[in-house]
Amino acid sequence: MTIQFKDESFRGDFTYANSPSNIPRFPFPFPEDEYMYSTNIEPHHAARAGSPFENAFDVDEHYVAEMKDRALVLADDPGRCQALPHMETAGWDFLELVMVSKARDYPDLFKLTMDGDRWHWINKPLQIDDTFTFGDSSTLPCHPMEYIGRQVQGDHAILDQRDGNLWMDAGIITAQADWSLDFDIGMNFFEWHAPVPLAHELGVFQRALKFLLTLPQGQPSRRLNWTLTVNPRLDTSPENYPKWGPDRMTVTPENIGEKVHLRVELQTFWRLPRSNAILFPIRTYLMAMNEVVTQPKWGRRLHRVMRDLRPELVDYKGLSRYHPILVEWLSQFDDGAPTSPGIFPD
């Protein structure tokens, strides 16, 4: 496997985009021509080669830059990175838990070797090489889950379980579709979720809830979350509002191609064997219109789930100020042809 990574920003230029082979591996969120909030819960079991969901972590060409971003973030902020004492064990788990995938996955990128304690980590791609003890912190540079955090794609959290919910007692946040670990840690399920409009009212969480609380080890799940972006920016923080918010007044008709993005989380959710933790990777992945609709099937889709997406939606997601322009410019991508299931481009 050969990956040739991209050199791009997420910030000031925006030199962020898909490589023409990059763009029908995208993890198209919406399976039919309508939307509306579900649990979508599936395994998280090797599917389609070439796709996101080939490998347990998924890499792809913007690794090293998505890296390089993380790193700004945490500089500026180093809040984004937080884990309550307890989580120590946790972040061990989700060490070990992606240092074992990464060298399965990916061997020409990673490797590890294990001296039962004592492991050797090679990140390839990132220039990194480290010898250190398993279980002792004082041999790594940093808290095991922000070492092992600044090497993976995604925002993680790590949600402790106890009286009968879970906790957001850990994570490292820095590429999150407008909210705050610094607010949300040591928060439960629903408290974290309370924002979300209609998907209470629909008993949604209960659904996910019940279903996490009995998550087996070594059974992972996924599913897929979406908004939009307006420019490829990872970080739309709370924290940083200001930087991102006034975004929305720049797009126009003559814009909107280039500058909004169709911006999908693929979240996956593992039992950690030690911590018995819940580990809650948010993928995020983003794709301008001008890309989506080079796959007719995308285009088509799109246009029709953002027309008929129901009001409390486009508001949550605060799509508001550019809704009617984005539907009408894409209605010249639906010639009316009817759409195959499913989620891969034609």
The other form holds:
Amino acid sequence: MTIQFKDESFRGDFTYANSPSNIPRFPFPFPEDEYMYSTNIEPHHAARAGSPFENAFDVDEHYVAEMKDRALVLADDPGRCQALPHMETAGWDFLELVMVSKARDYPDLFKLTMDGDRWHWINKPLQIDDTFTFGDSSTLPCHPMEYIGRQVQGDHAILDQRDGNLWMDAGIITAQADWSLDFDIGMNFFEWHAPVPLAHELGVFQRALKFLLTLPQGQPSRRLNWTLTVNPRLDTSPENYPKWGPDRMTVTPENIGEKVHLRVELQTFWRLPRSNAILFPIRTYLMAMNEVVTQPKWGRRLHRVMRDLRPELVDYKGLSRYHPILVEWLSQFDDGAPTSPGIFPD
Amino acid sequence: MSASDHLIPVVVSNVVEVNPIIKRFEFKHVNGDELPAFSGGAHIVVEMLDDGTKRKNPYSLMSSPFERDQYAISVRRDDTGRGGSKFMHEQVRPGMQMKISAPVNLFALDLRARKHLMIAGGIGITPFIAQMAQADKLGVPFELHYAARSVSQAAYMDSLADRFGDHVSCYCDDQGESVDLETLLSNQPLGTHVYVCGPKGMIERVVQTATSLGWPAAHVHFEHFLAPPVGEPFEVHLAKAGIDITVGAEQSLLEAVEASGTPINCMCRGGACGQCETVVVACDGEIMHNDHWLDEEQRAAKQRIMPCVSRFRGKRLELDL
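Now the other one: the form predicted together with its partner chain, given that the block above is the form predicted on its own.
And the full complex, kicking off with our chain again.
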């Protein structure tokens, strides 16, 4: 299958949209009609052909445009890509994992030829054709994490493991839901999660950390997380809050279907072999409310989830200003019929 | 889900008698594929099919992390143990097919270290052989202090001294030599991390000396030998499965649960990683907690057990499995 890459923007005129054929493969994050935190981690096995869970690193029609947006963010603010000095080996692990996976899963788009440590990498969609020495950063134009991070959709944090904890010691983060690598760099698992409400009391982070510390090589895991974003903007960083914060004032009952986007993160967890670090890809999918409700099951369920969402979460996810309008608007798509289990459309 | 569910089929490519009590085993992938990359300090779990009994023992990888065509482990023969090392020494021959887990590292180098100071006792040398290859390649200063009972038992001492020269200091008990920990740990540059692997007493001495000299705890790393102990047979009731099982003298509780077909998580099989932590539903007797995972309070409460290494003596043990 050849993917038609779209020419679109995530800022300014916001021309981003999903093709009709791309809508059903959206990773809708609600398996039930109500939402509460859980440590909803499952093995990142290949699942359901055509879904975003089919391949290790999903490539879709937004790939090229997302990489252009990342380049714009990095040009503006190089601090979005940082690696502490001991994270170079982990950068190479990350590069290897992405190249090997993409060349295997998308042979018509990516090609990797290895002759010992001499590697030849071809990325057709981004027109890259490079030869370098694996493990020798002087043979790349930049840090291995940045090199590959500019060629893979989603933000990527790399967590060093030591002292029974995980440490946010490297990352390339340009499409984040309101968190800052520059603020979090060097923090441990509990420190960077400190602002999350409710979950600490539920013991979610203790359990998640225990799980991650023993994550085995070759057995990646995944979970979905979600929020809402006004306009299809990838870069909703604290650094740029003045640019996107006021967007929330612009939501009206008339424009809510096109303005408000369900923002889903497909988070995966990978043990890296040489560094013993954990790679944490946070792949963001955006879908306008008008696109979500084309799937009747999703329209019904999203109404129920939003209507019953706990106030702490409405506040934490930054939805307070337009939450009532949204629930009202979604109610027209909920006829009260039961919904089938699981996230996939009927 | 557990690490040992995803085993790699290998063929024993070489068996070398290093000295009268230690043999080295080398493994290659049955298809000739590359084996997974790993980091120094990692171990694999080796599955042994010994006359109807399935045993899985963890062993540190000693081969270079940069060589993926084969893995090497060294096994010290322990005739009073559960029989795993005896099986390896007596039954395993070149050409035999076996299964191993992917590497797991619970004893990794801290890559922030300005210098790695390694202290090995006996067979505890094996993880350091891989770590030295890693530190050498990364260009980070390191020093190994390796103590053995006697010259004849000092596996790899000569070859390591040849290979790494001044980085290696050797001590043999029968020559009256020993590591002067106080002096060694008093004279390290800032940013040094110390690692110790060896007998329990040695680990305790290193940790105590470092602590009393003011070393930050985060700079002191240790790995206990990972071997489930033998003991008396005992009965266990698995509440969810609704069955009673017997744990044999030379079997671990984890192995007995697995043999019954009851699902259980696990990874290191040596009491260190915490994956197999199991809720105790009822306990009338004494749990022999042999793990390094539960704290004193949890042990005393008798509400948790680590089935990979811990055992039971008493009237009734019921687990939430």
